[in-house]
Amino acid sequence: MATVKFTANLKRFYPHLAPQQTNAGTVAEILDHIEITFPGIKDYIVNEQGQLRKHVNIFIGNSLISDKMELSDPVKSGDEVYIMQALSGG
């Protein structure tokens, strides 16, 4: 199973978000699972078309995922996975 790591900030919208266990073989099967537990929770992550939000970053291990806009990167038993908003401000 692979290990779904969230900021600290989605809790601020999420308070029981705590890691997740998941068989999913892609990002954006993640996402669907992800979603069944904490609805709504894509609509923080992807835009109306499914694609990354921009201030939206997701790493498998120590690598950015490549694939932003179909969220097709593999991921397989071990891995970690962390799904992380951007801060921005001045």
Given for the second form:
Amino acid sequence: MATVKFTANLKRFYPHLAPQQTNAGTVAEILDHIEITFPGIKDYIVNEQGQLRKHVNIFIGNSLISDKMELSDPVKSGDEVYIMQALSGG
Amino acid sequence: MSKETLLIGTRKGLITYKKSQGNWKYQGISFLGIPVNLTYVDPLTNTWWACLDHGHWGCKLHKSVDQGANWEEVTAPRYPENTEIKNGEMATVKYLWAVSNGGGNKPNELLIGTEPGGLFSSSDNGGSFALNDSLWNHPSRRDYWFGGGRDHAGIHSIIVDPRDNDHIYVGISVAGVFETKDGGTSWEPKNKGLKADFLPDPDAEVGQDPHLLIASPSNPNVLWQQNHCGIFRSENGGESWSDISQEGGPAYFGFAIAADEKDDKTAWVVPAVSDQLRVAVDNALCVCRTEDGGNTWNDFRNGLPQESCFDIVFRHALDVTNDTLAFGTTTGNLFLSDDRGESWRAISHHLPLIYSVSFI
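With the form predicted alone done, generate the form predicted in complex with its partner chain in the same format.
Up next: the whole complex, starting with the chain shown before.
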């Protein structure tokens, strides 16, 4: 199981947001998984074409994902995945 | 009916003022910290709509059915999967830029204009939206719609003819005015007489830059637009446009324009310096009014800053109700006039950047 953790800023819109356990194999599958529990949250993270929003970062461990278009980066059991807002503007 | 509430869309949220004993008082803010670029109150359903532009999380649409006491996020318009702007660039909503109901004969219809250039309609009061394919697939779009101040062309104005709800105009920066007479099945450009001095052919049928398109409430055949290249008026529903800019005066460049509710020859603009500078003309704010269809203009300055002023007024940030006008500026000043724009007083000097102002 991988663990998905979220920036606290998303709790403004999803007050019950908490780390999630998932067997998803890719980042894209993770988003589909958390969308079930938190309907609508995927739209905060990716646009309608499924691409990561410009000012959102997703890390697997300490590494930024490499595929921001289709979110195909693989996720394995034991990984920690962080969905963060990018710092922009200083 | 007297409108005694002001909705102010700002960079830091939706601010409300109410009139009480002749004074406009701050009531509160919704969406604190989040840019609210546009609000719309649908008089048919009494639904309040707010368009949010999160820096990180995308554009969101919220509705309130209790006059702003509570807001609910609804699914905003979305471009269908694999919709392409051009050259392989996928279409995603960058901005929710215009909202209108569908007219009295379509009480649950909601129309939303977006950047990049898509018009969306909902037949269930925002429950779901569909892209208007005919306008999106207009043969002019890929080659002759351009980005202006934003990356892509965008629809910032929607006018539904109150006499025939299948008759709709949209204003697009940068493309021009488009009209449908069949409820959106087909669209035609309506830009004859406009000037685009930024194009090789200033008289181009498509590629014009209306900053805001409005209709006179008392006469839907009379259209006005504050354009990038002047102020224009049409008396024949957009079949042809006349340049009504003020020769030698400040009424030329700007973003906002408001039409009088009763008189189809009266309108107001708030001029700015075109177009690289985008500041107040001569570092002073004025409001210009015509009462003869644009033949002549008067500029009014009483109560407005006349030195060291850099404010400009965005396209949705000027509104009128009866003899009262209000506008908000890019530096957070909110001004109000009770005498048809001839004298002004500041309601606040301390608001965030103001995107939109509307009386309800």
